[in-house]
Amino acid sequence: MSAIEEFAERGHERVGIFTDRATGIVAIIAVHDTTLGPGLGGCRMRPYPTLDDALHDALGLSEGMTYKNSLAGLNLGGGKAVLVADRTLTVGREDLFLSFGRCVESMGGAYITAEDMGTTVADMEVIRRVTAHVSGRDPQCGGAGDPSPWTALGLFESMRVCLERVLGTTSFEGKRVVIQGAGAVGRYLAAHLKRAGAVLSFSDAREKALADACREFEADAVSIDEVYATPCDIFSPCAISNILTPDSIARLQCRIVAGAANTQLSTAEDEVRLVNRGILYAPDFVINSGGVILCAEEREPGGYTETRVRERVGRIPETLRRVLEESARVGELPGRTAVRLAKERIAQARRGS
């Protein structure tokens, strides 16, 4: 499917592709649906191999944000941005994000940006100089800060729901969890799991990040080639998108897939493959919404309050439980049930009910 065909198939409202010769910026902002409100979603920074790869990621991620924000009960639509650049960039980084901020501003409020893979609270403060359409800002400047801890908390508590359903227990004691991605979310998740008695393994292509995480959490290191075939109770993808493919699913040695990465399935059919392998898949956009809840709360009248964020993040496991129960009741895959429930809320909003 070409990028134009994918754009039409997914039903996006708007996609902007931006370049800036002065900074070398290549940015894509995709707005999927604004029925519930402006599209809120993070800005991902990666050296994509091709512009088509970047566009495909932006389209899939922004559609996922529509469903994530809907199921989280937020009055926000789905949007996402990608920057084709090295996440470790230091020289010229400020100018790059000033340029990107002007791209966000040009969307006229249809898109609100925030942190994602490769971007930081400091980057959001730079963007704030040229647009108000940004969230996840520095607490010292009135923002709510890094959303990663809240993403990890919602994911951790959702894993309990998965354990109960598959293994008949909510205890992590002695359960092995393989975390793919030693970034911020993966490490915050590991802290929860370690305290709960889980046995941890990490995998990451970045040698230093992997070594640091393994040392901090007394975890085993797993190579990126062997991560899917490592026996465990829970496999937790917390890095890039589209990692669940026919090949990787065939190699999995787990009972549960529950991770923070967005759009983990390469195609909708991959959830069928997981079911056929006897693996429970917790839909990523259901369980990883803690971060976007924080970013949304920052924009509430009076600003963010931790009590309100904690209450809303605390409801994520109940949303997952509702999705799994409804899925079993109607004989539908959990991912498809989650999308259906998200679309039903959006349809009600379109009808004005």
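If you superpose the two forms and keep the largest set of C-alpha atoms that fall within 1.5 Å, you have the rigid core. Nothing here was measured: the structure is a model prediction, and the numbers come from that model. Residue numbers count along the first chain shown, from 1. What changes on going to the form predicted together with nicotinamide-adenine-dinucleotide:
- In this overlay on the rigid core, Ile25 has a C-alpha that sits 2 Å or more away from its partner position between these two forms.
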The other form holds:
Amino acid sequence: MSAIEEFAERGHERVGIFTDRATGIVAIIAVHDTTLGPGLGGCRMRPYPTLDDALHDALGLSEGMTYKNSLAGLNLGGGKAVLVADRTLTVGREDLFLSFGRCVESMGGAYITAEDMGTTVADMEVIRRVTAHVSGRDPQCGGAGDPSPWTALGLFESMRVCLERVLGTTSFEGKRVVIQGAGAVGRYLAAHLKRAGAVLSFSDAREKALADACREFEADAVSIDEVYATPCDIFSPCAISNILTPDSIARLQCRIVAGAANTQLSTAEDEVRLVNRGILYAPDFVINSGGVILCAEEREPGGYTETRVRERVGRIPETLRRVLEESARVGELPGRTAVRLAKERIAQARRGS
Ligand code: NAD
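Now show me the form predicted together with nicotinamide-adenine-dinucleotide, since the one above was the form predicted on its own.
Okay, now the whole complex, with that chain kicking things off.
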């Protein structure tokens, strides 16, 4: 399917494709659905093999945000941005984010950006100079700061629900968890797991990040290739999208897949493959909404309060439980149930308006 066909098939409202003239760097902003409110979703910065791959990622990620925001009970729609550049870019970074901020502004409020893989709270402050449509800002400037700890907390508590269903226990003691990605979420997650008595392994594309995380959390290092075949109770994808493929699923040696990475399934059929292998898959957009909840709270008229964020993030495991129970009740895959419940809320809002 071509990217333009995918755009129509997924039902996106609009996509903006921009080039920063100074650097030639391309930015893609995809807005999937704004029925519940403006499309809020992070800005991801990474190189892609082709621009089609970048567009494919932006389309999938923004659709995922529609369902994530809906299920999290937020009055926000789905959007996402992709900056096709290396995350380590330093020279001209400020100008790039000013330029990207103007792209966000040109979407007229249909899209609100935030931090994501490869971008930082400092980048959000730069964007803020040219548009108000940005969240996940520096606490010293009135923002709520890094969303990663909240994403990790919602993920960790959701893992308990999975453990209970699959192993009949809510205890992490002695459970082996393989975390793909020793980045922000991966490390905050590891801290919770370690405290709860889990045994950890990490894999990361960056050697230093991997070594540091392994040292800090007394974890084993696993190579990028070995990560799928490493025996464990929980495999937690906390790096890149589309990693659950026929090949990787065939190699998995786990009982549960629960991670923060967005759009982990490369196609919807991959969820069937996971079920056929006897693996419980916790839909990514159900359990990784802690960060977007923080970003949404930052934009509330009264501003952000930790108590309210904690209370909303605390509801994530309940939502997962509801999805798993409903999916078992109607004999549907959890991912499909989650999308259906998210769409039902959107349809209700459409009928009400
Ligand atoms: P991050 O950029 O801090 O960390 C990602 C890590 O993955 C990096 O250390 C990177 O080197 C590593 N990585 C990249 N390719 C890899 C590969 N092939 N194998 C192993 N490791 C690889 O990002 P993050 O904020 O920790 O987010 C992790 C994932 O969770 C992303 O997919 C992000 O979109 C998603 N997510 C994050 C949040 C949040 O609050 N940060 C919220 C929801 C979803």
